[in-house]
Every structure is written in C-alpha cells, then in structure tokens.
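Given next, in structure tokens, is a single chain: the form predicted alone.
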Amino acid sequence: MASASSTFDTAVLTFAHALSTVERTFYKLPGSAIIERYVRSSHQNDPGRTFLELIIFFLVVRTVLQSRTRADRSNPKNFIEFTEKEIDELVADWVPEPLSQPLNDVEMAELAAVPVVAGPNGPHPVLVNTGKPAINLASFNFTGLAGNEHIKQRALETMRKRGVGSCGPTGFYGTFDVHLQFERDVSEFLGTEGAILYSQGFSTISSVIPAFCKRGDIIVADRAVTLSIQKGMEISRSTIRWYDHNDLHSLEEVLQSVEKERRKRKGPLTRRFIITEGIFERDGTMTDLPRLIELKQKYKYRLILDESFSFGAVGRTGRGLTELYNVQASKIDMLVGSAAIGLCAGGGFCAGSNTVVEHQRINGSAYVFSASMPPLLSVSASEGINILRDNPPLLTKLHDNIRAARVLLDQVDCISVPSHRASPIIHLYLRNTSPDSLLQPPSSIPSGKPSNPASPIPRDAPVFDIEKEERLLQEVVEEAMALGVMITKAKRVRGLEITEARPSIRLAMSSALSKADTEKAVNVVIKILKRKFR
C-alpha cells in the first residue's frame, strides 16, 4: 500500500514539474502575456467559448500536420483520369452562373430612364437625349464645389506631381503628405484634437463602429439609421437596443431600461454607445443635438454621430450640427463625416480626440486594409474646406434656396415633407387627398405602448405599398425630366436594410442654383404632383 502511494506521489510531482517547465517555457515566448490576458478575459466572460476555441485549435493543428495526399498516393483509385476529349467536352458543356440576378421589367424600365449627361455634371448639365440643359436637383452639390475651377486646377497640379495614387494601404505605403494635411484641416475646421481620413465614404462609419464596439458592449441606435451604420453594428457583434426614430424621449426610456436590465442580472459595466445621424439620409429629419448630448452625459454613454449629410451644408460655414446648435465638437466622442458629399471630393473622416483617432489607425478595418484615397481628391477636399471657411455667403445662398423650396412645398396637399427645414435634402412622400386616389395612406394604428428595444421594428410601424409608390414616384421623375428638371427617387437596395424605408422623391438643394432656378424647378415638380394626385 505504501509502495503504491509513493508511486502516485512521484507521478504527481513529475507531472507538476512538467507543467512548471511548460509554463516557464511559455512565458519566455514573445507575446505570451497578450495570449494569457486574452484567455483570462475570454474565460471570464464566456467559459464555453474557451473550451470551443481549444477544440478548434487542436483541430487546426491536426489538419496542418496531417498530409492530405498520403492516402491518395497509396490508393490511385481515388483519382479519376480523364482523356483530353472528355476534358474538352466538360469545358464545352460548362455554363457559368451569372454574377447577379437578371433585371425584371420594372428595373429595366428604370435603368432605361436614367438620364445621360453630356460633359461635366453641375447645376445645369446637358442631357444627351434632349441636347438641352436641365436644372439639377438630383446631385449632392450643396455648396457648388463640384466643377469649381480653383479646385479643378489644384487637383490637376496634384495629379501631375503625385500621380493618381499608390494603390496601397494607408499604414503601409499609401500615405501622402496631402492626406495628413487634410486630417489637420478637418480637425482645425471642426475644433477637435485630431481626425482620420478614410478612402471611402460608405465604409467610414461601418469601420468606426466595430473599431470601438465589441462583443458584450451596448449600442443604443435610432431605428432609421442608414445602411452603412447598420452594417457597422452588425460587424461589431455588440448587443443592440433600438429607440423610435428621432424620438429622444424614447431614447431616454431605452437608456433607463438598459441600466435596469444590467442591475437585474447583476452584469458587469460595459462600454456603451449611442449611435445616430445628424441629418438622416432616410427622410432628412434632424436630431436634437443639445438634448442628445445631455442624455449621453447623464447616462454615461459615448456618442457616435454620423454627419455625412450635415457637414458642409448646415451651419454658417458648413461645420454641421455643432455650429448650428453652438455645441463644442469635443462633446461628441466620434464625429463622422463625408468628404464625398459635403466637399464633393471623396472618402470620409472621423474627428475626435487624439486617442480616438490613433486607435483607428490599427483598428479601423477600412483604414488598415483599403487603398488610400487618391491625393488629388484629398487636395480637393482641403480646398473645399478653405472655400467654406472663407465664403459664408455660399451657405447663406444654400439656406435661402432651402427656405424658398420649403415655402412652395408646404402648400401642396398631396405630399408630406418629413425633412427638417434646415436639411439640404428634402424628401417628398405621397399621401391620399381624395377618395378615388390611386394611393392609400400608410396604415398605422397607434397603440400607445412603447416599442420593444430589442427589435428594430417599431410597435406602430406604418404599412405602405412599396411597389405601387415606387411606380408612381418614377412617373413623376420621368415627367420632370421631360420638362428639364433632374430629380430622383431615394435609391434603395431592397432586402438589405433591417427595416424598409418608405419610397420618396429626394430633392437636393444647391447654392450653385439661383433662387429663381430653384423655385422654377420646384414649381415644375409641384405641377406634376398636383396633376397626378389631386
């Protein structure tokens, strides 16, 4: 008995010594401390995940070490030998799958109706089918920077000096001096510590969100955020809670419910974010920024604000909602904007503290893995900022055109305009104005109960006929085009967004147009609407 006990003790000591040797060897390896921290935090949050990762690790090691062709070499029957004739026949019979689904009749008709512009686009582009200029209310050219001669010359000088781009990631060999200059220009213009430039506008916000929001974090988002924000939240794998569109009372209720839920299950404190847009791409409504910041500070959340449609168009010099509401940009943790929309150049940016900016240089996926923006576009964006800073009358003219358009549109009974009165994009919804109208109004019976924060669909969601409204709006667009006014429907990729947006006509105001041209174009649209839906 004593001999058996002694043998067992010896085995235990030997095993303990072996583990100690393995541990010492492990900690001598570079990066071992990082691996240890990751395993500890992962096991603490989800022990089952640690067990699953160990299984996957051993399967990967086994797959790498195992020869995949060993059995095939010993057994030639596993190979099928084809003659040259059989190979030729198989190749001849192969039909590749189409890269996309064929267009239906409606899509074909809409594609055929897309106007073709001869020469550069601008406030009065020449249409190929008519050979005449049209008034452009379709393009995002809010302050008339598209086609600006000074910007054009600076872009040409940059292209001759630096080429069209490096085709390399920013962190590798894609950074030019003009990229860094644009980042400085943005941060000085907005009054933030720093800014980071992304080469694509759509991927900016969809990279900023997962750079900060991770699994286990809490995101509280507006139900009507644009597709790029939805994709960013999806990639982050965070816990998402939703509040009713542009309803900050609903937002506060959701913030309170999140804290109650955490206390009830005695969960740990996690990073928490509010994500919304300054001016919503979906309908042109505007968020109440001072109230939003008040709630953010009260409930200890970080704020990610997408100002893609307000930067360069709202405020005395185009600084966006911070200038309109006289709010310091430093109170917004991550301020995201578009240089493609507001500055008629390309790409996007995220402004904030130096910590926020530098974190994205190694964690923003579109920054790390995408080719950098062409230098000529960066210079164009910097020149656009200089023009906005030095020419406040540009914004004054834009705001006058917006007010002139709204005065006319507000008198039309057959449409509703959800957009804010300061928004440069104006959405038009059709509504029923007579018993025999072709269009029925969206049906929604208010229940008085709050929506479920865990669901992106509101409790009293309006119901509308997308196909019918799209068809009616397309008829308006085509008739306006025939009369020399370029307008467009708000384009959607149906089936990709979490909730479907209601079809609308979207008018884009521009300071490049005179007030008379703006009123003339809007009156043309109004006459068509009245004739078709009264």
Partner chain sequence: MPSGIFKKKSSSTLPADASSYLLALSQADARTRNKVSSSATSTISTPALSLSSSLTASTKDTFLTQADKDDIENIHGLSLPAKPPTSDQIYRAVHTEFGHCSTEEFRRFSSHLPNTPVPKHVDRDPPYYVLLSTYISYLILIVLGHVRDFLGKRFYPKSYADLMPSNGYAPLTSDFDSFYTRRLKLRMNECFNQPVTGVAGRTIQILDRYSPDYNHTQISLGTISRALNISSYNYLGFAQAQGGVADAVEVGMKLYGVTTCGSRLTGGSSDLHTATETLVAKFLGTEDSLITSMGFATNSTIIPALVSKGCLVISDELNHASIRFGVRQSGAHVKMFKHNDTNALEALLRETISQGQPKTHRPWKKILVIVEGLFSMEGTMVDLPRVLELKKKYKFNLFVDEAHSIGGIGKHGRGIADYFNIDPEEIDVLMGTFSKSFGAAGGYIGGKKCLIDRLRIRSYSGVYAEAMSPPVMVQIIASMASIMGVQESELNHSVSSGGSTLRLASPDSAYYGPITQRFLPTWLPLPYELSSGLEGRERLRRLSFNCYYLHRGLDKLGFIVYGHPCSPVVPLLIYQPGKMIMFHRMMKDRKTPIVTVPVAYPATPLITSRIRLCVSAAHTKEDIDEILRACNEVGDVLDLKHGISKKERWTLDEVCGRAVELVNLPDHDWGN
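Swap state to the form predicted in complex with the partner chain from the form predicted alone:
Just the single chain follows, nothing else.
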C-alpha cells in the first residue's frame, strides 16, 4: 500500500516537474503572456471553446504557412527601449514635413493653363481660358460619339427609369440589367466568352492585374507601360521582368531567360503573364499582335493586353488590334479596354473567358469594393458599340484624319513622331534637345548588349532634359491655344512613375472634325513649332 502510494507520489512529482519546466519555457517565449491571457479569459467562459479554438488555431497556422502573401514580421531585435519621458521628448522633438508642398510658379502657371471647356465638349468647344472657340486636338473623342443625340436620348431614358447613381456595389444590388447588357454587348462585339465592367477606365487594369497575379508569379512587361499597369503590377507583388519597349526580340530573350532560370531552380510551375498595351499611352506605338500571340503560345504565358487607346479607334469598326490584325480576341487571355476613351461614356472592361470574368467578380478589388457605374453611362457605352458596329464610315473618317495629320507632321524636322501610323493619339517629341540616335528603337543601338530584365531601366536609356522639354512644349501648347487650337502635353506624375516618359505633346484625332479642320489645326501647331525650333 505504502510503496504503491510512494510510486504514485514520485510519478506525480515528476509530472509536476515536467509541467513546470514546460511552463517556464513557455513563459520565456516572446508573446506568451498574450496567449496566456487569451486562453485564460476564453477558458473561463467556456472550456469547450478553448478546444475548438485550438482546432481553429491549427487551421489558421496551416493557412498562414501555406499563404504566399504573408507579410514580413518586423525585426524585434531592432527595437529600442525608451522610458515614457524619453518618448515624450522624442515626440516633442519630431518635426514632420508639411503634408504637401505648395506649387511653385511653373506648376501654378501650368495648372492655370489647363484647358477648361465652357459648356459641352466636342470638336469645337469654347474655352474658358480664352473665351473663344477652338479646334479640339486634345480631348478623346475618336469617333465623335461625344454629344451624339441618340446616345443622349437613350441615356436620358435610362436616367428616367433608373436614376443617376447605382447606390451599391455590384455584389449588393448594384448589378443593373443594363450593366449585364453592356457586358454582353462588349463580349459579342469582340468575340469573347464574357466581359466584366468596371466603373472607371483607369482603375480597371490596376485591379485586373492583382486579381490574377500573386506573389511568386512571373510578369514580363514592356518597359514603357502606362502608370495604371505599373501600379497594378506593384500591388500584385509578383516577380517582374522587363523587355525593351515594343521590341519583341527583346521579349523573346527575356522569356528564354526566365525559362532558363526556372529550370535551374527547378521551381514549381507558376503563373506567367505578359503585360503590354495595344497602342501605348506613352508614345502611341503599336504592338505587333500576331507575333506577340505566337510568343505567348510558344512559351505558355497568359497575355494581359491593355487596349484602352485602340478599342474604339483601330480596325474597320473599332474593335481594336484584334480586328486590325485579324486575330481572334479569344486568344488574348485578358483584354482590357476603356469605355470612357473609346466609347465616350465611362468605365472600363476586361473581356476574356468565363473563368477569367467570373474570377474577377470576386477578386477584382475595384469591381467588388466600389459602387457600380451609373446605369446611364453603361447604356451610353452600349449605344456607342451599336453605333460603331453599324457605321464603319465613322472609323474611315478617323483614319483619314490621322493620315492627313501624319502627312503634315512627318515633314517637320524639329520634331519626331514615335506613334504608329494608325494610332489615334499622336505624340510629338522635340528633336533638338537630344541627339537623334537616341530616338531609334533600342535594338539598333550599337552597344548591342541586352538590358537587364530585372530593371525597368533599359541599358542605353535615352537621355533627355525633362524640365527643359516640358517648358518648351508647354510654351507651344499655350501659343496654340491662343491661336484657337486646343492641344495638350501628355501630363505625367513625375517622380511617381517607375521610369520617366519623355515629354511630348499629345494630339488626339477625331472623326468629328473635318479633314480641312484637322489640317488647319495641325498646321497651326507646326507653324509654332517651326518658328520656335528652327
């Protein structure tokens, strides 16, 4: 009896000792106090809950371990202990920078010179700045849909049935019948399985990219993509590789190097994307779509193509690059376009397979977390598509105007025009501030060595004096406005973009202008350029 009880005692003692050791080690661990407090309070309430929470806890741990988007913990070693008094002193000493710098004189003057239209915008708007009508080569009205009476009428009818705002995100009673109609219209127009409508053109691609590209995925992108794409890629936290602007040889080299890297590392198969634009916002150059598709299929990449400036402007009926090159739109995995630019309404869309579209309805931040577009804008966009489909002459006229403008501009020595001949936006670079050779495509640069794909900056980056060129171009813009031609520089947020775009004047062509007016306006610009930079 006694021996039995003594063995029992030792067993209890050993157990108690073991327990206290465990306890001590536990309390040595950082953060253990919190866990203890938590367990204690929850256990007090309900012992069963502790057990369940343990299970949940392990599930969560598993989730976190699997998740590729987990945040880095800050380094506790780097923490400095301060007394309360020291903290108070540090707080008193801290002098923050002002939230914003006031504008300097140049910026102020430029802001004041931004063209403001009195009344409706169109081919011949009246400017608040001058009080006089001007020929409009600045606003996006490629096929002259702005001010179209039929569209206005339909928008009005919609407003009288559905009000103005949608008052809800798409998930929660913000999906109107007309939104679905527009999505069907776009996908039918382009020939894709489906499409999804976002309520702002600019935000569309910044949201589409992170919906698909996650940490660990690979993006191969053009070095001159527009800001919204840059931001989308930044948010995605994917690995980004860059190829030289609009140079598909460079693209292929980068694709090969990525493949080599992967083989070397024997990593798992990850999602891979090529992201580029149809017509580049930055300079109006155009992608060779058939070759791009060939490459993407050969290397098994998905293609995200931003057609904001080609949809509604290029091709016989304005379907964009796919129509121009006669490529099936379904070969582009995510085709992003703007209903605000190409259709003179509002919003943007992403067309693709049903899987691609449905995925965004849950994962596209700007789609999920924002009120849907006002129904009347969606109807305007649908009507825009109908008009484009039924009126090929609208586009013919646009293309004629582009050609007429290009014929004149190509004869001017003091500027260079990087834009493609079919592009509805025409960028003008100043020639005299930098040597000519730098304006050639990078592939023909003699140094010959490829750029580093990990860096957005090309090896032989062209040099230009941003400040000086901006100033000179701004002078041209203001003189043209004084002479009744509304033009604009391509504005940038300097310092916030990954690479700096070369300063340029951006002309936007429109079929709402007659050929004579287009030529007249372009000639005014040319005259100013010639006078200033001869």
